[in-house]
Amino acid sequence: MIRTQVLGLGSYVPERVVKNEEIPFLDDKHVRGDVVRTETDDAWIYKRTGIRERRYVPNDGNTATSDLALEASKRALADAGVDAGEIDCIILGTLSPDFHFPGTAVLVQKKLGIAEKTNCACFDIRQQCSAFVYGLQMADAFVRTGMYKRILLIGAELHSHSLDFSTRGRDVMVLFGDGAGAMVLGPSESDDPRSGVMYTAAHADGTGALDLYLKIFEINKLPYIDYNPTDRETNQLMYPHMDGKRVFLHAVRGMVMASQAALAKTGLSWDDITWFVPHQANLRINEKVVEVAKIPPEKVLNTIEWYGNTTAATVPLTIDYWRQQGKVKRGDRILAAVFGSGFTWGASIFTL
């Protein structure tokens, strides 16, 4: 039987570390000044989010989401021992594409130097924080049906350029960081039903679509950009908006239900799972998920303290971080649960 195997894993974060203490002094280009622009501090941020620091790209206009994706992809390919020219499909999840169209996956293909060599299929998926599980489900289906043999699955985000660095925007602004994670996936013959990618499930509830969103523009309007970016009264449309309480409650519910369903449908228990990797949106959400779902705390992996929320990148980035620390190893079985705007959510079980 053909099963999908994780062949390689890689991640990348920018060099700049932005600690909580620096946040109050950042301007709209995330340059540190001498004047407090945002009423917050380390204690306020950490109490609500569990975040101590995050990574930002330079603000010189020379780094795009595709660049972060490229670096993570190179590391995943090297880890897999796979040449970029062998990739026959790219699936990229992001809420911060390089531009509106074309999709960012084709830009990664070009930067990998394989655009004219392979003409491989390129998919962009817009499931935000749930993109990794959605993409893994797609990749697993493609591999099992024999459609593709070497799939590059990427989650990449550049948030720092689109945040409201002010007291008005702090509830969202303090959460996000820049980063990318990638996996190389391919087929393997195995009669073991627990090998490779064992389970994936993806869900959505569109009634929560406007509880967490970033419009920037609305295509039904003419002109579809109808605000003045320099006018504080009208420029709120430039920035993400969130109903924090509703997102918190639905995130806990979604990840708990998805995790429990994953175990029930596979016949596994937490004794069979090496690591639980939740989406890194807010440490307080993850702590509540662990409590409600009765997940052994020693099996939980988090990185939000150092990286913040990197949306589509959080799951592969977290796994790779702890692998680099020597904690996660080949052969470990992972249950990943995600929740994102939309609302979207899901879970997967796979062996690294």
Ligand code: ACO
The other form holds:
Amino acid sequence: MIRTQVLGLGSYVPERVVKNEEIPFLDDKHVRGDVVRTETDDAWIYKRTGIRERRYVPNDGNTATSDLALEASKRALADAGVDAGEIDCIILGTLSPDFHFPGTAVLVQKKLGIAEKTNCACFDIRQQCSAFVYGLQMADAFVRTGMYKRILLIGAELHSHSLDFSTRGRDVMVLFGDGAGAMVLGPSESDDPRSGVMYTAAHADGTGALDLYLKIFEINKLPYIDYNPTDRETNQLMYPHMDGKRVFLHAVRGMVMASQAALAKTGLSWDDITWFVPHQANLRINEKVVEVAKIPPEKVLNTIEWYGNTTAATVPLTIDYWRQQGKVKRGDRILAAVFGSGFTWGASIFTL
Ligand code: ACO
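For comparison with the form predicted alone, please write out the form predicted together with this ligand.
Shown next: the complete complex, the earlier chain at its head.
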């Protein structure tokens, strides 16, 4: 029977480390000044979110989401021992695409130097923090049916350009960082139902759509962008908005339910899982999930302290981070649970 295997994994974060202490002094271009623009501090951010620092791309205007995706992809391809030319499908999850259209996957295809390939399909998916599990479900289905043989699954985000660096935007702005993660997936013959990608589930509840959103424009309006981007009185559509308490509650519920269903449907227990990798939105959310779902705390992997929330990238980034630390190894079985804007959520069990 054809099963989907993880052939390689890679991640990339930009070099600039932005510590909580810097945040109050950053202007819209991330330049540190002398005056406080945002009323916040390390104690508040760390206590409420578990975040100490995050990464930002250089503010020279030369880095896009596709560049972060490219670096992570190159590392995943090298890890898999797969040449870029062998990739016949790219699935890219992001909420911070380079442009409104075309999608970012085709830009990564071009940057990988495989754009002349006419047999490489490119998908962009828009499931925000849940994109990696949604993408994994798509990739698994494609591989099992024989549709594609070498899939590059990417989660990449450039958040730092679309955050509101002011007290008005502080509840959301302090949470997010830039980064990317990628996985190469392909088929192998196996009768072992526990091998490779064992389980994926994806869920959504559109009644939560406006509990966490970034509109930028409203296509029903004429003109569809009706504000001056530099006028702080009218430019709120440029920035993300969130009902933090509702997101917190739904995130805990979604990730607990998805994790428990993953075990129930596969007949596994936490003894069979090497690592639990929750989406990295807020350490307090993850602590609550671990408590409610009775997950052994020593099996939980987090990176939010150093990277903040990198949305579609958090799952591969976290696995790769801990692999580089020597904790995660090939053959480990991972249960990943995600929750994001939409609302969307899901879980997957796979062997690295
Ligand atoms: N620094 C200092 N004070 C702040 C900040 C900040 N960065 N942000 C908000 N505050 C203030 C508020 O203005 C408020 O002040 P007030 O009492 O004078 O009105 C006070 O802190 C409390 O605000 P709350 O919104 O009630 O704070 P809460 O305890 O809910 O924490 C938080 C806010 C951390 C955003 C929380 O709601 C949360 O984590 N929600 C989950 C959201 C999340 O993780 N989103 C990530 C994206 S979604 C995803 O990836 C799943």
